[in-house]
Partner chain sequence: MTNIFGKYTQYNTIIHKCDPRIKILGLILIMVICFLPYGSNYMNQLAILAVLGVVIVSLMIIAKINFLDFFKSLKVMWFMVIFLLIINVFIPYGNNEHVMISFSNGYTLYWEGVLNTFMVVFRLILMIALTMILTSTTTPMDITYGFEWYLSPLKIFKFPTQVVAMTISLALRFIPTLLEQANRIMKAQKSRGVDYNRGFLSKKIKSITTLIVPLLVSCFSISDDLSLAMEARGYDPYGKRSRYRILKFSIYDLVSILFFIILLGAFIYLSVITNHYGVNIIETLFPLTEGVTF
Amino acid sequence: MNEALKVKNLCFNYDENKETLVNLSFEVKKGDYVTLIGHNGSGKSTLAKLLTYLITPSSGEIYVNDLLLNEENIGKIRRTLGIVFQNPDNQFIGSTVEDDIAFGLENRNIPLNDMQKLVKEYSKKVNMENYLKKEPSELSGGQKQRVAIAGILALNLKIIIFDEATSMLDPEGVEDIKHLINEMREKDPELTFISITHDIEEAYLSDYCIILNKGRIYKEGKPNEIFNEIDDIKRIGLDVPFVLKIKNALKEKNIFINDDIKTIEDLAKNICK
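Structure for the listed sequence, which is one chain, in the form predicted alone:
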(Lines of atoms letter the chains of each structure in order from A and count residues from 1; the text may use other names and numbers.)
(Lines give C-alpha, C1' and ligand atoms only; values in the text may rest on other atoms or scores of the structure.)
Protein backbone atom coordinates (compact mmCIF):
# COMPACT_ATOMS: atom_id res chain seq x y z
CA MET A 1 0.00 0.00 0.00
CA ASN A 2 1.61 3.23 -1.20
CA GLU A 3 -1.39 5.58 -0.83
CA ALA A 4 -1.86 7.71 2.25
CA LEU A 5 -5.22 8.88 0.97
CA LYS A 6 -7.64 7.63 -1.66
CA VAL A 7 -10.81 9.44 -2.74
CA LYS A 8 -13.33 7.54 -4.89
CA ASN A 9 -16.32 9.09 -6.68
CA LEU A 10 -16.84 11.66 -3.93
CA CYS A 11 -19.95 13.87 -4.13
CA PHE A 12 -21.33 16.41 -1.69
CA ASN A 13 -24.08 19.02 -1.71
CA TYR A 14 -25.25 21.56 0.88
CA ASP A 15 -28.30 22.26 -1.26
CA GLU A 16 -30.17 19.33 -2.82
CA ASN A 17 -30.53 21.32 -6.03
CA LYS A 18 -26.83 22.12 -6.41
CA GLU A 19 -23.82 19.85 -5.99
CA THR A 20 -20.76 21.39 -4.29
CA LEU A 21 -18.41 18.53 -5.19
CA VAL A 22 -19.00 16.29 -8.18
CA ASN A 23 -17.51 12.81 -8.55
CA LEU A 24 -14.01 13.54 -7.24
CA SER A 25 -11.47 10.71 -7.48
CA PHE A 26 -7.76 11.05 -6.70
CA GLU A 27 -4.94 9.48 -4.72
CA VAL A 28 -2.22 10.93 -2.51
CA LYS A 29 0.96 8.89 -2.20
CA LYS A 30 2.74 8.50 1.11
CA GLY A 31 5.47 11.08 1.56
CA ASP A 32 4.11 13.48 -1.06
CA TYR A 33 3.45 17.18 -0.61
CA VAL A 34 0.19 17.75 -2.48
CA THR A 35 -1.51 21.09 -3.11
CA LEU A 36 -5.19 21.60 -3.84
CA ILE A 37 -5.86 24.94 -5.51
CA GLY A 38 -8.82 26.78 -6.99
CA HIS A 39 -10.88 29.92 -6.62
CA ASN A 40 -13.32 30.59 -3.76
CA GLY A 41 -16.34 28.38 -4.30
CA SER A 42 -14.37 25.67 -6.08
CA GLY A 43 -14.99 23.25 -3.17
CA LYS A 44 -11.56 23.22 -1.52
CA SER A 45 -12.63 23.85 2.07
CA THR A 46 -15.61 21.52 1.74
CA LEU A 47 -13.18 18.81 0.65
CA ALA A 48 -11.00 19.52 3.71
CA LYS A 49 -14.02 19.02 6.00
CA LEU A 50 -14.87 15.76 4.25
CA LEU A 51 -11.29 14.47 4.55
CA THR A 52 -11.41 15.06 8.32
CA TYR A 53 -14.95 13.71 8.81
CA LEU A 54 -16.36 17.03 9.98
CA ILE A 55 -19.06 16.46 7.37
CA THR A 56 -19.97 13.25 5.54
CA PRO A 57 -20.25 12.77 1.76
CA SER A 58 -23.51 12.52 -0.14
CA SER A 59 -21.90 9.58 -1.93
CA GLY A 60 -18.46 8.14 -2.58
CA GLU A 61 -15.69 6.91 -0.32
CA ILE A 62 -12.52 8.19 1.35
CA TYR A 63 -9.75 5.86 2.50
CA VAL A 64 -6.98 6.92 4.87
CA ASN A 65 -4.08 4.47 4.99
CA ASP A 66 -6.46 1.90 3.49
CA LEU A 67 -9.09 2.44 6.22
CA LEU A 68 -12.53 3.58 5.10
CA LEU A 69 -13.31 6.96 6.64
CA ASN A 70 -16.46 6.31 8.65
CA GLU A 71 -17.82 6.39 12.20
CA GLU A 72 -16.26 3.04 13.05
CA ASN A 73 -12.73 3.97 11.93
CA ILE A 74 -12.57 7.70 12.70
CA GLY A 75 -10.86 7.17 16.09
CA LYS A 76 -8.00 5.25 14.50
CA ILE A 77 -7.75 7.65 11.58
CA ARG A 78 -7.50 10.73 13.80
CA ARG A 79 -4.42 9.25 15.39
CA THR A 80 -2.65 9.55 12.05
CA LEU A 81 -4.35 12.54 10.37
CA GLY A 82 -4.74 16.14 11.52
CA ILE A 83 -5.76 19.51 10.11
CA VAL A 84 -4.91 23.17 10.66
CA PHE A 85 -7.73 25.49 9.61
CA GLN A 86 -7.55 28.99 8.18
CA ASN A 87 -9.07 30.75 11.21
CA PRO A 88 -6.98 30.10 14.34
CA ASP A 89 -9.76 31.39 16.62
CA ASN A 90 -11.77 28.29 15.68
CA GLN A 91 -9.10 25.93 17.01
CA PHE A 92 -7.40 27.66 19.95
CA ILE A 93 -8.46 25.45 22.85
CA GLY A 94 -6.02 26.08 25.72
CA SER A 95 -6.01 29.01 28.12
CA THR A 96 -2.38 29.70 27.22
CA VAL A 97 -0.05 28.95 24.31
CA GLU A 98 1.57 26.19 26.35
CA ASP A 99 -1.79 24.59 27.16
CA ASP A 100 -2.94 24.76 23.56
CA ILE A 101 0.12 23.00 22.14
CA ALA A 102 -0.13 20.40 24.92
CA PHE A 103 -3.85 19.72 24.42
CA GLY A 104 -3.55 17.00 21.79
CA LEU A 105 -0.59 15.44 23.58
CA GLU A 106 -2.58 15.22 26.81
CA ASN A 107 -5.40 13.47 24.96
CA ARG A 108 -2.90 10.86 23.86
CA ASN A 109 -1.65 10.35 27.40
CA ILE A 110 1.90 11.40 26.54
CA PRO A 111 4.05 11.31 29.72
CA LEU A 112 4.45 14.75 31.31
CA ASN A 113 8.22 15.01 30.78
CA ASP A 114 7.92 14.03 27.11
CA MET A 115 5.01 16.40 26.66
CA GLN A 116 6.92 19.34 28.11
CA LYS A 117 9.86 18.62 25.81
CA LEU A 118 7.59 18.47 22.76
CA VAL A 119 5.85 21.72 23.69
CA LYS A 120 9.20 23.48 24.02
CA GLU A 121 10.57 21.90 20.83
CA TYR A 122 7.64 22.82 18.58
CA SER A 123 6.98 26.23 20.10
CA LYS A 124 10.58 27.03 19.24
CA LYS A 125 10.23 25.68 15.71
CA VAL A 126 7.38 28.14 15.03
CA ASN A 127 9.11 30.99 16.94
CA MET A 128 6.60 31.04 19.80
CA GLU A 129 8.87 29.81 22.61
CA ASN A 130 8.76 33.22 24.31
CA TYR A 131 4.96 33.26 24.40
CA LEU A 132 4.20 30.01 26.22
CA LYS A 133 2.44 31.71 29.16
CA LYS A 134 0.50 34.15 26.97
CA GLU A 135 -3.29 33.97 26.69
CA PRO A 136 -5.08 33.92 23.28
CA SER A 137 -6.28 37.50 23.74
CA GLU A 138 -2.66 38.66 23.85
CA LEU A 139 -1.78 37.15 20.48
CA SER A 140 -2.17 38.34 16.91
CA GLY A 141 -3.96 36.18 14.34
CA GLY A 142 -0.63 35.12 12.85
CA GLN A 143 0.75 34.13 16.26
CA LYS A 144 -2.35 32.05 16.99
CA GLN A 145 -1.87 30.31 13.68
CA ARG A 146 1.73 29.47 14.56
CA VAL A 147 0.48 27.92 17.81
CA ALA A 148 -2.13 25.86 15.96
CA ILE A 149 0.52 24.59 13.55
CA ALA A 150 2.85 23.70 16.44
CA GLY A 151 0.09 21.76 18.17
CA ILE A 152 -0.59 19.63 15.09
CA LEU A 153 3.07 19.05 14.21
CA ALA A 154 3.91 17.98 17.78
CA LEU A 155 1.48 15.05 17.51
CA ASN A 156 3.80 13.15 15.14
CA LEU A 157 0.98 12.50 12.67
CA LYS A 158 1.48 10.82 9.31
CA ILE A 159 -0.93 12.99 7.28
CA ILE A 160 -1.29 16.73 7.87
CA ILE A 161 -3.79 18.93 6.07
CA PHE A 162 -3.33 22.69 5.91
CA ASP A 163 -6.57 24.48 4.97
CA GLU A 164 -5.18 27.93 4.04
CA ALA A 165 -3.18 27.51 7.25
CA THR A 166 -0.48 30.05 6.40
CA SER A 167 -2.81 32.72 5.00
CA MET A 168 -2.57 34.86 8.17
CA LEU A 169 1.22 34.69 8.37
CA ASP A 170 3.58 37.31 7.00
CA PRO A 171 6.01 36.23 4.23
CA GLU A 172 8.74 35.46 6.77
CA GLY A 173 6.33 33.30 8.76
CA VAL A 174 5.28 31.42 5.63
CA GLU A 175 8.93 30.70 4.82
CA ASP A 176 9.53 29.51 8.40
CA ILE A 177 6.68 27.01 8.12
CA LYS A 178 7.83 25.80 4.69
CA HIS A 179 11.31 25.24 6.09
CA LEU A 180 9.86 23.33 9.05
CA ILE A 181 7.76 21.13 6.75
CA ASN A 182 10.79 20.29 4.62
CA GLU A 183 12.79 19.49 7.74
CA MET A 184 10.10 17.12 9.00
CA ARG A 185 9.75 15.41 5.63
CA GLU A 186 13.49 14.75 5.55
CA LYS A 187 13.25 13.06 8.96
CA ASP A 188 10.19 11.01 7.99
CA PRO A 189 9.96 10.19 4.24
CA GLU A 190 6.40 8.86 4.68
CA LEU A 191 5.07 12.09 6.20
CA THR A 192 2.34 13.38 3.88
CA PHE A 193 1.22 17.00 3.55
CA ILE A 194 -1.93 18.17 1.81
CA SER A 195 -2.11 21.94 1.46
CA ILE A 196 -5.36 23.60 0.40
CA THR A 197 -4.22 26.97 -0.82
CA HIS A 198 -4.65 29.99 -3.08
CA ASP A 199 -0.88 30.33 -3.35
CA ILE A 200 0.20 29.49 -6.91
CA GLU A 201 3.88 29.76 -5.93
CA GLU A 202 3.39 27.15 -3.19
CA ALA A 203 1.56 24.86 -5.62
CA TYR A 204 4.46 25.09 -8.06
CA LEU A 205 6.85 23.85 -5.35
CA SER A 206 4.72 20.84 -4.39
CA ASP A 207 5.14 17.25 -5.57
CA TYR A 208 1.65 17.00 -7.03
CA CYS A 209 -1.09 19.51 -7.71
CA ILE A 210 -4.85 19.17 -8.03
CA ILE A 211 -6.88 22.06 -9.44
CA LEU A 212 -10.56 22.27 -8.50
CA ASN A 213 -13.02 24.30 -10.54
CA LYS A 214 -16.73 24.48 -9.80
CA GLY A 215 -16.60 21.37 -7.63
CA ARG A 216 -14.80 19.19 -10.15
CA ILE A 217 -11.18 18.23 -10.75
CA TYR A 218 -10.07 20.48 -13.60
CA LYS A 219 -6.49 19.24 -13.81
CA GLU A 220 -4.06 17.19 -11.75
CA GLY A 221 -0.44 16.13 -12.08
CA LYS A 222 3.08 17.37 -11.51
CA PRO A 223 3.18 21.18 -11.23
CA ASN A 224 5.66 21.53 -14.11
CA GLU A 225 3.22 19.79 -16.41
CA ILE A 226 0.07 21.53 -15.19
CA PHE A 227 1.33 25.10 -15.17
CA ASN A 228 3.00 24.78 -18.55
CA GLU A 229 -0.50 24.50 -20.01
CA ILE A 230 -0.79 28.27 -19.66
CA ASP A 231 -3.93 28.81 -21.75
CA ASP A 232 -5.85 26.19 -19.77
CA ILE A 233 -4.73 27.69 -16.45
CA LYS A 234 -5.71 31.21 -17.47
CA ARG A 235 -9.04 29.99 -18.84
CA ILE A 236 -10.34 29.52 -15.28
CA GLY A 237 -8.75 32.72 -14.02
CA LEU A 238 -5.64 31.30 -12.34
CA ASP A 239 -2.22 32.81 -12.79
CA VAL A 240 1.10 31.19 -13.71
CA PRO A 241 3.91 31.01 -11.10
CA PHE A 242 6.34 33.92 -11.37
CA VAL A 243 9.38 31.64 -11.72
CA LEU A 244 7.73 29.85 -14.64
CA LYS A 245 7.01 33.19 -16.32
CA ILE A 246 10.72 34.04 -16.08
CA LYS A 247 11.74 30.61 -17.35
CA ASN A 248 9.39 30.90 -20.34
CA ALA A 249 10.69 34.39 -21.13
CA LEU A 250 14.26 33.06 -21.05
CA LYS A 251 13.26 30.16 -23.28
CA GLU A 252 12.17 32.67 -25.93
CA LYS A 253 15.75 33.95 -25.84
CA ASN A 254 17.04 30.37 -26.26
CA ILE A 255 18.08 30.17 -22.61
CA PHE A 256 16.74 26.92 -21.22
CA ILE A 257 16.37 26.34 -17.47
CA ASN A 258 16.06 22.90 -15.88
CA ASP A 259 12.52 21.92 -14.83
CA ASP A 260 13.78 21.12 -11.33
CA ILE A 261 14.48 24.81 -10.67
CA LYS A 262 11.38 26.26 -9.02
CA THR A 263 12.53 29.16 -6.85
CA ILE A 264 13.86 32.61 -7.69
CA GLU A 265 16.98 31.92 -5.63
CA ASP A 266 17.83 28.75 -7.56
CA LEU A 267 16.98 30.45 -10.84
CA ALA A 268 19.38 33.33 -10.10
CA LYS A 269 22.16 30.88 -9.17
CA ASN A 270 21.62 28.91 -12.37
CA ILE A 271 21.71 32.00 -14.56
CA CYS A 272 24.89 33.26 -12.86
CA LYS A 273 26.80 30.01 -13.45
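For comparison with the form predicted alone, kindly provide the form predicted in complex with the partner chain.
Single chain only below; no partners, no other molecules.
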Protein backbone atom coordinates (compact mmCIF):
# COMPACT_ATOMS: atom_id res chain seq x y z
CA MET A 1 0.00 0.00 0.00
CA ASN A 2 2.39 2.64 -1.22
CA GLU A 3 -0.06 4.89 -2.98
CA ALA A 4 -2.06 7.43 -1.05
CA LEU A 5 -4.15 8.07 -4.09
CA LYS A 6 -4.82 6.23 -7.33
CA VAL A 7 -6.87 7.63 -10.17
CA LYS A 8 -7.93 5.31 -12.97
CA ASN A 9 -9.49 6.41 -16.29
CA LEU A 10 -11.35 9.24 -14.63
CA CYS A 11 -13.86 11.16 -16.77
CA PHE A 12 -16.18 13.96 -15.87
CA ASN A 13 -18.52 16.24 -17.77
CA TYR A 14 -20.87 18.87 -16.38
CA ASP A 15 -23.10 18.70 -19.43
CA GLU A 16 -23.24 16.16 -22.19
CA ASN A 17 -21.45 17.93 -25.01
CA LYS A 18 -18.60 19.39 -22.98
CA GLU A 19 -16.01 17.13 -21.45
CA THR A 20 -14.28 18.71 -18.48
CA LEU A 21 -11.96 15.83 -17.65
CA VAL A 22 -10.97 13.10 -20.09
CA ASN A 23 -9.50 9.77 -19.09
CA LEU A 24 -7.18 10.85 -16.28
CA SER A 25 -4.93 8.26 -14.67
CA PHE A 26 -2.24 8.96 -12.14
CA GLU A 27 -0.88 7.86 -8.78
CA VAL A 28 0.30 9.76 -5.75
CA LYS A 29 2.83 8.15 -3.44
CA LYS A 30 2.50 8.33 0.31
CA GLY A 31 4.43 11.22 1.84
CA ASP A 32 4.89 12.98 -1.50
CA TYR A 33 4.22 16.57 -2.32
CA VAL A 34 2.46 16.55 -5.65
CA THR A 35 1.40 19.58 -7.64
CA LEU A 36 -1.31 19.67 -10.26
CA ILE A 37 -0.89 22.69 -12.47
CA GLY A 38 -2.75 24.17 -15.39
CA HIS A 39 -4.61 27.28 -16.48
CA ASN A 40 -8.01 28.36 -15.28
CA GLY A 41 -10.42 26.10 -17.09
CA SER A 42 -8.00 23.19 -17.39
CA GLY A 43 -10.20 21.12 -15.07
CA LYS A 44 -8.02 21.46 -11.98
CA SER A 45 -10.74 22.48 -9.58
CA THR A 46 -13.17 19.89 -10.92
CA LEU A 47 -10.54 17.30 -10.13
CA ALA A 48 -10.23 18.59 -6.57
CA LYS A 49 -13.98 18.23 -6.08
CA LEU A 50 -13.92 14.72 -7.52
CA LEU A 51 -11.09 13.70 -5.20
CA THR A 52 -13.14 14.72 -2.17
CA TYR A 53 -16.37 13.18 -3.48
CA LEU A 54 -18.14 16.53 -3.53
CA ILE A 55 -19.11 15.54 -7.06
CA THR A 56 -19.13 12.04 -8.53
CA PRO A 57 -17.18 10.95 -11.64
CA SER A 58 -18.99 10.22 -14.91
CA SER A 59 -16.77 7.16 -15.23
CA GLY A 60 -13.52 5.84 -13.82
CA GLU A 61 -12.36 5.14 -10.29
CA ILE A 62 -10.50 6.89 -7.53
CA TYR A 63 -8.79 4.93 -4.75
CA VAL A 64 -7.74 6.57 -1.50
CA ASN A 65 -5.39 4.29 0.44
CA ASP A 66 -6.63 1.43 -1.77
CA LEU A 67 -10.19 2.14 -0.80
CA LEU A 68 -12.58 2.86 -3.66
CA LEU A 69 -14.14 6.29 -3.35
CA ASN A 70 -17.90 5.77 -3.29
CA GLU A 71 -20.97 6.47 -1.16
CA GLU A 72 -20.24 3.50 1.04
CA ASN A 73 -16.62 4.32 1.83
CA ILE A 74 -16.86 8.10 1.91
CA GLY A 75 -17.19 8.21 5.70
CA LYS A 76 -13.96 6.26 6.12
CA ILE A 77 -12.18 8.25 3.43
CA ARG A 78 -13.11 11.58 4.96
CA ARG A 79 -11.15 10.35 7.97
CA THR A 80 -7.96 10.30 5.93
CA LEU A 81 -8.35 13.12 3.44
CA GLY A 82 -8.98 16.84 3.90
CA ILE A 83 -9.18 19.81 1.58
CA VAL A 84 -8.30 23.48 1.90
CA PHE A 85 -10.30 25.63 -0.52
CA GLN A 86 -9.45 28.80 -2.37
CA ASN A 87 -11.58 31.37 -0.56
CA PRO A 88 -10.31 31.73 3.01
CA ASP A 89 -13.43 33.43 4.28
CA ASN A 90 -16.09 31.15 2.80
CA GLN A 91 -14.67 28.00 4.39
CA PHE A 92 -14.38 29.51 7.85
CA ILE A 93 -17.34 27.88 9.55
CA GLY A 94 -16.88 28.59 13.25
CA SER A 95 -17.48 32.01 14.76
CA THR A 96 -13.98 32.14 16.22
CA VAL A 97 -10.67 30.43 15.51
CA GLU A 98 -11.17 27.79 18.20
CA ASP A 99 -14.71 27.04 17.09
CA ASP A 100 -13.53 26.57 13.53
CA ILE A 101 -10.74 24.18 14.46
CA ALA A 102 -13.23 22.29 16.62
CA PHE A 103 -15.89 22.03 13.89
CA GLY A 104 -14.48 18.86 12.33
CA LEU A 105 -13.89 17.37 15.79
CA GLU A 106 -17.51 18.04 16.76
CA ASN A 107 -18.62 16.22 13.63
CA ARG A 108 -16.60 13.22 14.80
CA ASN A 109 -18.31 13.34 18.17
CA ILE A 110 -15.04 13.73 20.07
CA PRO A 111 -15.49 14.44 23.80
CA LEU A 112 -15.00 17.99 25.03
CA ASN A 113 -11.82 17.34 27.03
CA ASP A 114 -10.04 15.81 24.04
CA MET A 115 -11.30 18.57 21.81
CA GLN A 116 -9.88 21.26 24.04
CA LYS A 117 -6.50 19.52 24.05
CA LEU A 118 -6.51 19.06 20.27
CA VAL A 119 -7.54 22.64 19.56
CA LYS A 120 -4.73 23.91 21.76
CA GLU A 121 -2.17 21.53 20.28
CA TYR A 122 -2.95 22.17 16.63
CA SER A 123 -3.46 25.90 16.93
CA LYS A 124 0.10 25.93 18.26
CA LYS A 125 1.31 23.88 15.30
CA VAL A 126 0.08 26.53 12.87
CA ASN A 127 1.15 29.40 15.14
CA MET A 128 -2.35 30.60 15.86
CA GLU A 129 -2.43 29.85 19.59
CA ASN A 130 -2.68 33.55 20.44
CA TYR A 131 -5.69 34.09 18.20
CA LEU A 132 -8.08 31.47 19.57
CA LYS A 133 -10.81 33.95 20.48
CA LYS A 134 -10.51 36.02 17.30
CA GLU A 135 -13.34 36.28 14.80
CA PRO A 136 -12.69 35.73 11.08
CA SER A 137 -13.13 39.43 10.29
CA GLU A 138 -10.14 40.16 12.52
CA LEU A 139 -7.83 37.76 10.68
CA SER A 140 -5.82 38.05 7.48
CA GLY A 141 -6.40 35.63 4.62
CA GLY A 142 -3.21 33.74 5.41
CA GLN A 143 -4.24 33.33 9.03
CA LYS A 144 -7.64 31.97 7.99
CA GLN A 145 -5.96 29.39 5.77
CA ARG A 146 -3.73 28.44 8.70
CA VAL A 147 -6.83 27.82 10.76
CA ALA A 148 -8.28 25.66 7.98
CA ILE A 149 -5.07 23.63 7.95
CA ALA A 150 -5.15 23.25 11.73
CA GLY A 151 -8.71 21.97 11.46
CA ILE A 152 -7.53 19.26 9.05
CA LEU A 153 -4.44 18.32 11.03
CA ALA A 154 -6.41 18.09 14.27
CA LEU A 155 -8.47 15.34 12.65
CA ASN A 156 -5.25 13.44 12.06
CA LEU A 157 -5.81 13.37 8.31
CA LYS A 158 -2.85 12.16 6.31
CA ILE A 159 -3.74 13.45 2.86
CA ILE A 160 -4.27 17.16 2.39
CA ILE A 161 -5.47 18.71 -0.85
CA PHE A 162 -4.89 22.40 -1.48
CA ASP A 163 -7.34 23.71 -4.06
CA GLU A 164 -5.57 26.96 -5.08
CA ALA A 165 -5.39 27.67 -1.37
CA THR A 166 -2.95 30.54 -1.82
CA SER A 167 -4.37 32.25 -4.89
CA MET A 168 -6.44 34.78 -2.95
CA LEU A 169 -3.73 35.66 -0.42
CA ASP A 170 -1.29 38.55 -0.39
CA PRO A 171 2.42 37.69 -0.88
CA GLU A 172 2.97 37.55 2.86
CA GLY A 173 0.15 35.04 3.21
CA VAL A 174 1.47 32.92 0.34
CA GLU A 175 4.95 32.71 1.88
CA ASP A 176 3.36 31.96 5.21
CA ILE A 177 1.43 28.96 3.89
CA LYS A 178 4.33 27.62 1.81
CA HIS A 179 6.50 27.81 4.87
CA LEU A 180 3.90 26.00 6.94
CA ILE A 181 3.65 23.18 4.39
CA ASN A 182 7.41 22.63 4.52
CA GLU A 183 7.33 22.61 8.29
CA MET A 184 4.49 20.08 8.36
CA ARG A 185 6.26 17.79 5.95
CA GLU A 186 9.44 17.83 8.00
CA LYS A 187 7.56 17.05 11.19
CA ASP A 188 5.42 14.29 9.76
CA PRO A 189 6.89 12.48 6.74
CA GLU A 190 3.67 10.52 6.30
CA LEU A 191 1.69 13.56 5.25
CA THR A 192 0.78 13.59 1.59
CA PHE A 193 0.15 16.99 0.00
CA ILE A 194 -1.65 17.45 -3.26
CA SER A 195 -1.54 21.05 -4.33
CA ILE A 196 -3.67 22.35 -7.17
CA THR A 197 -2.10 25.60 -8.28
CA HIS A 198 -0.98 27.82 -11.11
CA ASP A 199 2.23 28.79 -9.39
CA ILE A 200 5.03 27.20 -11.42
CA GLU A 201 7.63 28.10 -8.80
CA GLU A 202 5.71 26.04 -6.28
CA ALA A 203 5.35 23.21 -8.81
CA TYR A 204 9.09 23.20 -9.38
CA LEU A 205 9.74 22.62 -5.69
CA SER A 206 7.36 19.66 -5.44
CA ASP A 207 8.29 15.96 -5.65
CA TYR A 208 6.07 15.21 -8.59
CA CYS A 209 4.19 17.43 -10.98
CA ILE A 210 1.20 16.82 -13.20
CA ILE A 211 0.34 19.37 -15.87
CA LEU A 212 -3.28 19.48 -16.93
CA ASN A 213 -4.39 21.05 -20.17
CA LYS A 214 -7.96 21.09 -21.48
CA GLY A 215 -9.01 18.30 -19.13
CA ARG A 216 -6.22 15.92 -20.05
CA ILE A 217 -2.86 15.13 -18.52
CA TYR A 218 -0.42 17.04 -20.67
CA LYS A 219 2.73 15.95 -18.88
CA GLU A 220 3.69 14.33 -15.62
CA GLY A 221 6.92 13.55 -13.88
CA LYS A 222 9.70 15.04 -11.80
CA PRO A 223 9.64 18.85 -12.15
CA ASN A 224 13.22 18.93 -13.40
CA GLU A 225 12.31 16.64 -16.26
CA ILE A 226 8.99 18.03 -17.38
CA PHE A 227 9.93 21.69 -17.15
CA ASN A 228 13.03 20.99 -19.18
CA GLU A 229 10.90 20.32 -22.21
CA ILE A 230 10.71 24.04 -22.62
CA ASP A 231 8.99 24.17 -25.99
CA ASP A 232 6.16 21.95 -24.76
CA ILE A 233 5.77 24.04 -21.62
CA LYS A 234 5.64 27.29 -23.54
CA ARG A 235 3.21 25.89 -26.09
CA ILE A 236 0.43 25.79 -23.53
CA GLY A 237 1.36 29.23 -22.24
CA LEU A 238 3.14 28.23 -19.04
CA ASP A 239 6.37 29.87 -17.97
CA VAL A 240 9.62 28.16 -17.01
CA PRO A 241 10.56 28.32 -13.31
CA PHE A 242 13.18 30.93 -12.49
CA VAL A 243 15.80 28.54 -11.11
CA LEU A 244 15.53 26.34 -14.17
CA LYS A 245 15.80 29.36 -16.44
CA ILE A 246 19.10 30.32 -14.81
CA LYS A 247 20.33 26.75 -14.89
CA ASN A 248 19.58 26.40 -18.59
CA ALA A 249 21.13 29.74 -19.48
CA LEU A 250 24.28 28.74 -17.59
CA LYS A 251 24.28 25.33 -19.21
CA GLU A 252 24.55 26.98 -22.60
CA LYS A 253 27.72 28.64 -21.36
CA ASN A 254 29.04 25.30 -20.12
CA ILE A 255 28.40 25.89 -16.46
CA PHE A 256 26.57 22.92 -15.03
CA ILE A 257 24.53 22.96 -11.86
CA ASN A 258 23.26 19.94 -10.01
CA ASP A 259 19.67 18.84 -10.59
CA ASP A 260 19.04 18.69 -6.83
CA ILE A 261 19.24 22.43 -6.54
CA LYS A 262 15.74 23.78 -6.64
CA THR A 263 15.44 26.90 -4.53
CA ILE A 264 16.99 30.24 -5.40
CA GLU A 265 18.71 30.15 -2.02
CA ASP A 266 20.57 26.93 -2.86
CA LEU A 267 21.31 28.19 -6.34
CA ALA A 268 22.88 31.36 -5.02
CA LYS A 269 24.93 29.36 -2.51
CA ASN A 270 26.10 27.03 -5.26
CA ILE A 271 27.14 29.85 -7.60
CA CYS A 272 29.06 31.64 -4.89
CA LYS A 273 30.84 28.51 -3.76
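The structure displayed is predicted, hence computed values, not measured ones. Residue numbers count along the first chain shown, from 1. Only the largest set of C-alpha atoms that superpose within 1.5 Å between the two forms is called the rigid core.
- Message: For residue 143, does the CA position differ by 2 Å or more between these two forms when the superposition is done on the rigid core?
- Response: Comparing the forms between these two forms, which are aligned on their rigid core, residue 143 does shift its C-alpha by 2 Å or more.
- Item | Flag for residue 122, CA shift 2 Å or larger between these two forms after aligning core | After core superposition, the C-alpha of residue 122 moves 2 Å or more between these two forms.
- Query: Under a superposition restricted to the rigid core, does residue 71 display a Cα displacement of 2 angstroms or more between these two forms?
  - Reply: No, the C-alpha position differs by under 2 Å between these two forms.
- Item | Once the two forms are fitted on their core, CA shift of residue 111 between these two forms in Å | So the C-alpha of this residue moves 4.7 Å.
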